[in-house]
Amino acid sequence: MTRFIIWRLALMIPTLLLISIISFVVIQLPPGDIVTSTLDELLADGMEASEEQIAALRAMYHLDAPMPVRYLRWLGGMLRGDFGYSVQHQQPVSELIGERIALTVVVALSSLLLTWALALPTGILTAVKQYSPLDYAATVLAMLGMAVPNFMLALLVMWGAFTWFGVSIGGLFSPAYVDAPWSVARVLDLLKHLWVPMVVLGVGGTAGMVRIMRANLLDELRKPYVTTARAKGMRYWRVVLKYPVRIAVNPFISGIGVVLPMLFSGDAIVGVVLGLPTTGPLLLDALMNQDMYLAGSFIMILSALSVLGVLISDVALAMLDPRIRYD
């Protein structure tokens, strides 16, 4: 097992590497530049820039130099924990996406556990319970939750929230504490609106893990080993829980690997609609005006969060089960 630790850490050097490159090569695809944007919106609002000024700022920014040049400036940097800077925003790059990455770490996880929460017990009764009314109301949830988007969820939920109790639920914090420094309050806070963006990204996976579930412990509950359990006078549920449920929950510790990237993409939008202080807008906004350092970090440090969900569900993986073995 350390052997197979240390040669998948090894692994995500060349992993992140590619990712980098292809990060960097697919944000400079789209014509012009953060310079040509600026000016854009500056000659929206009737003001001009020379051709001296341009020239100015696309050196300033180190644009003016070619792509290679700039892909191996941004990679050192982020080597050294300097991740540019925004021309957007007028900060570096580390300034603002530090409490971002953060609350959207918060986020996904959470997500991640109410998927758990409700997936692995409904998935158990449903596969337990085949073709009862519980199955089938279940099944038409599970059906429901995988065919509504995200987005469409969250506006829902903000309308039925204004529209019968009154109140605004968007955001991760009240007002007074939007920009307050980080206490007791703050977090307390921030566990009053965090249940919102939870239930609307765990939905999804919720439906999808509950109909795996159910397959995979049906699977399991029709082969010889449970019938001889009970034959020798094992009760019904020691059996399900001991043996079967072992073997079928190995796709929820797999799909970290899976479901934290779709929780990290799903932000976005959600991250929009809601009004989240999360990577998702920043990210959006950035692609959009073209801030390559800005976005091309949020892209890296998600991939390398995504990459280390995969180590730690396989590691968690040959952990629970001891059939698993990485040689």
Partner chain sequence: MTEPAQPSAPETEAPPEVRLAEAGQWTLMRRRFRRHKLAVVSLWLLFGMYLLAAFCEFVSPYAPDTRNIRYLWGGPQRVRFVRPDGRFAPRPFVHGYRRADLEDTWSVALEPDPARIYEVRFFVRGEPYRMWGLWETDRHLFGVRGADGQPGFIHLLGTDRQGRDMFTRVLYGARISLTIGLVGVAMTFVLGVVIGGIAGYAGGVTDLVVQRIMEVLQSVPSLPLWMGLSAALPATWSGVRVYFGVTIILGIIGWTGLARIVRGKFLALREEDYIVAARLLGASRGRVVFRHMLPGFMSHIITAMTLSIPGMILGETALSFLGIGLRPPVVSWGVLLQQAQNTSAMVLMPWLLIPGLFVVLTVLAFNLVGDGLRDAADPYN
The other form holds:
Amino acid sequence: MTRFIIWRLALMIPTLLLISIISFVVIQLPPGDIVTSTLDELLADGMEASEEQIAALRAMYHLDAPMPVRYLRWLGGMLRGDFGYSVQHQQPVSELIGERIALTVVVALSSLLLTWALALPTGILTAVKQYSPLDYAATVLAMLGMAVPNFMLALLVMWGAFTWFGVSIGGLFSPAYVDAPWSVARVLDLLKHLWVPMVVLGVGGTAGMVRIMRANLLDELRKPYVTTARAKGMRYWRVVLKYPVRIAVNPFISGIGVVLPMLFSGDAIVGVVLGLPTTGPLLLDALMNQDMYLAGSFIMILSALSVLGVLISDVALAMLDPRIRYD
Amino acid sequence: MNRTADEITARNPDAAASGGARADDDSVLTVENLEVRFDTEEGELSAVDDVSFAMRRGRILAIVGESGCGKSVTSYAILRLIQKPGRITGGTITFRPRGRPPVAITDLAENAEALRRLRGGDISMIFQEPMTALSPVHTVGNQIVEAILLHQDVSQADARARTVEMLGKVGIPAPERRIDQYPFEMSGGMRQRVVIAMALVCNPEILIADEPTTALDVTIQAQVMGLMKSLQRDLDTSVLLITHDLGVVAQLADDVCVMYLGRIVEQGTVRQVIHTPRHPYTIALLKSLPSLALKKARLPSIAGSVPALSARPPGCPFHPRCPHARHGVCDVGNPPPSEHLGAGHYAACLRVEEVARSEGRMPDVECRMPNAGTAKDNS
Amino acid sequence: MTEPAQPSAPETEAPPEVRLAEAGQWTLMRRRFRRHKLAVVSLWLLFGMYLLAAFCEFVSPYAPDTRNIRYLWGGPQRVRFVRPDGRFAPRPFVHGYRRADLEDTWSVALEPDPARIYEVRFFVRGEPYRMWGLWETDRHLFGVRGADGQPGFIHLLGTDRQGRDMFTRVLYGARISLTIGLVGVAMTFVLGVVIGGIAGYAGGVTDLVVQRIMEVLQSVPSLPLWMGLSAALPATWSGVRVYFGVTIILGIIGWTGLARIVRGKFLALREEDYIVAARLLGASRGRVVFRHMLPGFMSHIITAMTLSIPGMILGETALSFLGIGLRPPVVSWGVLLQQAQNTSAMVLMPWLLIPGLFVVLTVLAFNLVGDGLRDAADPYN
Ligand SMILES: Nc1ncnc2c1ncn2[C@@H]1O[C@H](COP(=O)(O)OP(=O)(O)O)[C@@H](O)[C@H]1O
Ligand code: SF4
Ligand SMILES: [Mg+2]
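What about the form predicted together with its partner chain, after the form predicted on its own?
Below: every chain and molecule of the assembly, starting with the one above.
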């Protein structure tokens, strides 16, 4: 097991390198850079910069070095916790993103929990009672859940809350706590607001999981070992819960690697609609303003977290399924 | 469906003629006019049609036939394990345990406690696929102990001890270590031994073995078959052996039923069916065995192919492939009924007499049968 | 499914048999698909939507940027059949609108004016347009005739804040949003089949590297990455270039799903008898791949492609909704939904959410068709 984990950790290194390259490409892609945008601002203010000033600026931001060198410098910085400098906010990126990333993770994980809590029993029931009214109802709901884009759902929830209850929902904190330091009261306030993004983000994943769970369980229910267990004289439900469900939950675990990026994706847009203090709105803002180090860092960190999710799910899967463990 | 088993026996005039595979007082299980249908895209198909036989206590009854003829479905029906889209549409299955009143299995409710006790307790089953018959994510010990705890009021520790003992009995080396292994850590032969151990651990009166060795190597096949035979003798279990290996039948079985397209075409003792076969299908099966070196006595193909259930020929289902078929006789009306030829030997052929005359006596088959012991030399 | 019913068939007959089995496979697949009622309905629905999108100039009564200043922020007009006096109307009609001044003087609302009746006419002359850029015409499927010397108007789905007809814009949006899925999927098809095929056919190190890349791309949250790449599309680009830019961006990540299927199938098929036979018979690699291997799992590819179209459509919608995908004056469903971004706009003009309804319907239909295809291609799975 330890060897398995070490091996998996080693595999993460090339993965993370690949992700860092992708993020760096995103950072470099837009035409222009910090210097040109600074110059544009100067021009807009009616000032001009001399050639020497420009060169000095470029040197200051290390823009004069060739691309690979700049990449390595950026990579080295990240290892030391330095994610670059946000031009727009005039702050180091690392200071801007900490809490936002943390809140994104909180939102994503709580949605994940909701997804499991809903999808597990529904998936089992729909598979065991295949073609029952319940199965059809769940199937229709799941199909709808997968078809409604999460930002639409966010819009609808906001619209519904406003027209029916006259409240405008959004954000993760009440106004009093938005800028307050962390305290028990602030955490409680967060929990009070969390359910909206949790549900909005969880719906799509739940729908998908129910379908996967149902399909897998139907597969497992047909396997000979189920008949063996029934021939032993076990009650049907006991058989189902002990054997096939045990195997069919694997996708829940391996699904972490798929669902987590999905939830981060969802947060990027739902966060904008619901005005959450998560990564989404700041990422969008950074992209709009070509604040590329900020944007690239978000992409890098969210991707790294997703990869971490895959790692965790792989390890959990190995603990759950002896066939993998002994490989 | 509320007839008791005794009434059935009483109504069956042939029951008295003992010796073959038809009901008599010594039967541990009787199947009467069993019919199983599957709801498929091509309509409702009878996979098993009007099948009747009886298992003699302490004996081995073999069911042989080409793949798809309904052997497995018949055996599943006995434990009521037929699943949608199939269901038992007719007939009775009666279990007569020692010292207890008979149980009409076909009358039990789907979720009846009695049915649950029967499964794995009185009647247990071994399946064809040792690779998938065990849950891959539970240890073999876990799965056998569970079988004990389901039927016996013993402690976990006792159940475990019994499991180790049973694993030893089926010839698994170092059972106290093997008990905590997962199925994927074992070879196919070992797994099938585990499955046999699990089936016999509660001392069932009947063991149903559905092609228990088909998926195994030839060498292993002989070993597992030998093991089953010796366990059957030791434990005095009655066995329903499903196979398409006539060599195994000659070697192990006491009685035989030959199935074709969901119907039994010939039944009787091994002696009767193998030495003096009367149905053209049985004769064809025996004739098509290669004369020597029957190491892999799988049923070889007979001229023509088995029609699909959805295209069951009218009249005698075998007539398109039968060398004795007579136009206007064999290809019209209902399938021929089972004729009693004496001493419990039955055949479902309209032209038994003519067939017997033209075929004469079959050459002595027994000497051509492979020996389970010699099969080992093959490797 | 390619397995012949008769396992005992002699091996020498393999090639023609394979072809026969394939023909049978498609027929069988069609038959099984037809049994999936919802999938069939969805297929027709999609067909209808694409038809509307193809003929949107003709079907819509206006041009997408025509403003009706008499009807800003107007709700959907109801098509009526009974006149205010209770008599049955000879033709369907809509009412004109008049201003209703409210108590609080700063807001103005529109209310139907029973006195104004605009009759619906079919194949009317209206604004001129070039059909598919080929010929000039001014025929529209329908329109209204004016009354009281004023031209009439018909806005089945209301108007936006600039008085542009939402029905028209939804149809024009369909053209963009529906095709972006197809173009994107065509791209992922090429990338997926080529890369997945190479990995599956070559195996070894190539396979390992490709697998690694696919894994990484699949574990990266797609929307942030899409956002990052879209932000690089220069603001000066024309609508068409942005359209293809966005499609390429969506395809860059989308190919992995298809590639994985292709790779898996190639690995499995490599070992199958008829492929081995073809190779032993000396068929060239390309021939083995395109004559024998691809047809063997075309049904799976089509299924996977169908199921990946909704992701593309949703991706475009999300990007445009956020303002970093397609940009006005290009009209797509995502661009249209941008107007519904704040609560107050939504509460005042809920009809601005209607493009979202079309998104949901399309995605639902594609998913159902994909499900039906999957069941038909692989009945035991
Ligand atoms: N789940 C099922 N659905 C439809 N038909 C089935 C099913 N299971 C078995 N059958 C039918 O029953 C027939 C007998 O099957 P089976 O008893 O498994 O044959 P075998 O003699 O090889 O054990 C098959 O030919 C098949 O047509
Ligand atoms: S009834 Fe006719 S066709 Fe059938 S086995 Fe007898 S001779 Fe052959
Ligand atoms: Mg069978």
